[in-house]
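Taking the form predicted alone, here's one chain by itself in structure tokens.
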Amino acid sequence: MCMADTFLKLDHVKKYFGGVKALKGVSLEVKCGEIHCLAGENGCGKSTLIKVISGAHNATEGEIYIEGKRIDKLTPIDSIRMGIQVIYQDFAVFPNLSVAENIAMNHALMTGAKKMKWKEARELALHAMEQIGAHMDPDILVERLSVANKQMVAICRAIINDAKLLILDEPTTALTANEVEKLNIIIRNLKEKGMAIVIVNHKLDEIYRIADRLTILRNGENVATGMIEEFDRARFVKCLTGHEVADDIYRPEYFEEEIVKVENLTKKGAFENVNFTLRKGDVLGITGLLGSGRGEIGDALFGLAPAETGTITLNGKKIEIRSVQDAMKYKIGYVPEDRLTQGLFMDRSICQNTVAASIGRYMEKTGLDHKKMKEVTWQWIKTIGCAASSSEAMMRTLSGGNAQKMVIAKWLNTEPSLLILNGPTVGVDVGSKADIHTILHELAKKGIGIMIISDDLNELIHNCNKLIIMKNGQTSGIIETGDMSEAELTGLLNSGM
């Protein structure tokens, strides 16, 4: 492992892209045998900093030291040879190759091998998996693995290349709570072996469970560094955003007005006898472990995988939902968990995305009313607080938080009676997260039914006044959250209900 107490030291590193100052003098020290979390909102400079450390970008100014030695120029191959391994959000694995081939690939490249030695690759893979406690068939194709196991493959590949510094970029974004804890165990084991670890994350509850030290970036500068116990939630949020963000628990006033009533909703193999009533002002949360049936309820109500029996009453009228077209006809909107592939057209404009679910209202005899479409989109950009320069900008130019706001805007433009949100703030920074929650509260108060499907327990407690816990397709019934703590909710989630 590391040959010095401090593996990496950056001293006033700057990186400019033309006139854009991505890094404005960042200093960072990562010690061997520590877990150092790097936090910051989208656009703060985290990705640029990682690319400087990995050699993908050359620093404009500043000094870089690795194991006490000043490095004047760092290339990607130099970085790897010095023991730096980066695992990005997409893991950079080859889906059409086996687990063993993926794990041994970089080793083969580093040793200059001309061809893959299958027996050696298999042995390397088994040895790496044993080191981190992973259990996978080395011969299975990576495309058949879960997200968590693909991540394990990437970690195995890193450690067989004698990694001394492991950088994980948003490693928990697509993981369940149980998978996050398993990952944390692996990371702690690597730390105990003396590896320096940097985790890019902005979820304070996850950071508290794993980090030794924390550095927060904002606008290309590091605004705070210290031991994790030096940061309470208020300080963390203020350093991250530059201002205080309200963290109030949503508890609406009581209304009699019933928006949605679901009775004995059943889909064999997914869930059965689901019952709930959603009134004006309510925000209903649905949670449960992976495979519990939580997501399938949303799919059924939006017609993606319709329920087989049961009744749905919307605004006093019984309705049948057999397809997405039925759901949209009854003004039900659905914000999917994966906004990149299911919620947005990334290579289309913000305007085209905003009107996608309501395109019919802009049709005229001569074609689409583009002027009206742009006006409506710009109004939504302002209303929902999206940081966009133009309605014609490509969707992929937006940060995760702003893109998520526009997914919500797309459905709000349909004037929904019920809005179902699956993982509404996954991969969203703290500031945008608070904005989205405020938007949902206001919608509920106006009489739009709001359902949040999530495994983020803190999000559910702070933003839902009613909660359903799913387990093996069975429901807990309605739970009034009241003053429930996250620990109490965790206990219910893991109990037999």
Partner chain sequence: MEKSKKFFKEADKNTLALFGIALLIFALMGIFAPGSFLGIANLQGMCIQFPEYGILALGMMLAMISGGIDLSLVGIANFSSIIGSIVMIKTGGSGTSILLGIGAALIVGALCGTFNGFLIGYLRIPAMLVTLCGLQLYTGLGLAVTKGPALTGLPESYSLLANGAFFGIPIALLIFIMVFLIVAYILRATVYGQHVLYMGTNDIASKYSGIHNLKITITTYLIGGMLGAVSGILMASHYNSAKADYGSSYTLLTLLIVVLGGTAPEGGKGKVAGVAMAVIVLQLVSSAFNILRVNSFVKTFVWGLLLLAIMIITKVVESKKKE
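Now show me the form predicted in complex with the partner chain, since the one above was the form predicted alone.
Partners and other molecules omitted; one chain follows.
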């Protein structure tokens, strides 16, 4: 496999797109037989860096060495020939082809084969699966595989191409806890065989469990590199964000008023017997690993995938939620997990995004009052602190943090009784993150029910006074956060409860 001690070395690599400096100078060294984690917030240049290594982008400046040799110009084919394999977040597998064909196809293309040899492909696939300890029917179509198995297909495909460096781009985002564990075993196994591995991730606890070394990127520069032991949480966060860990903790005074009461809420295969009460002032957090049912509770309360049994009481009234329309009727708002596809209309104006869920309110006798919509939007832009020049600007022009504020404004404009936020600050810069948290605290104090579904433990500890931990569809019941530390919460998450 890997012949030299250091497989890949980048020396002050810079990449400019016109005037935009995506990489301002990154130095990185990846050794054979090590697992190197690459962490950084959204927009730090991680994806550009991967594209430079895979040959998709040419570096503007700087030097690249592979196995000690200086490479002047790296093309995608060169990169693959030298043993660099990237597994993208969407895996780039073919849903309509069989497992065997998916695994064998790149190899056939690499060798310039003109014919498709089915028997060979099948053997190659079985061999690759054996190597990493995966078990799949080689004849099954990939569209029928789970996300984790699709990833296995992508890994198999990479290793049969004599990969010496395997780059995994956020490999755990869509995996359940068990699947992450399995993936880690496979990755360690490949490392034992001498392969160099780069994992892009920004979840500290996952990085601790797998990484040998860690490089943190910020604003297109590597701000810290070192053995994993050298990083504690505070240093990690500081390097990642450039700020100290914030210490303000939201712990509201006690109110009697019940806003939401959920009893025995059950949806088979997703969650069972969920019970909680949300009082005025409360910010309720729901957490758990992926596949634990945390997201499904939000989906059920918003009517996307309604619960089968159980009762929901909202402001003292029993309600039934069978569809999104029901949820809207009872003034439940939902800030979805995937802002780009689920939350926003990127090619519409900020105004149209803001009124998307409440357009019926602007119906006058003669039709919709577009002028009023613009006024209201402008007011929201000011109250919520969104950096936008006009209500007519396209949504596309806003940064992640400002866009997320407008998703929240969209729901606030419906005057919600309950607002559910799934991953409210994913991909949001630090400043906006704090703003959003302040907004949520104020809403809670006003008597709007706030639920945060998140896997960002730090966010939960600081912003929720009550927590529910989900595990395999079961709930822990309500936990008062009090002065719980993040380590305690991590312990709870991974324990048997």
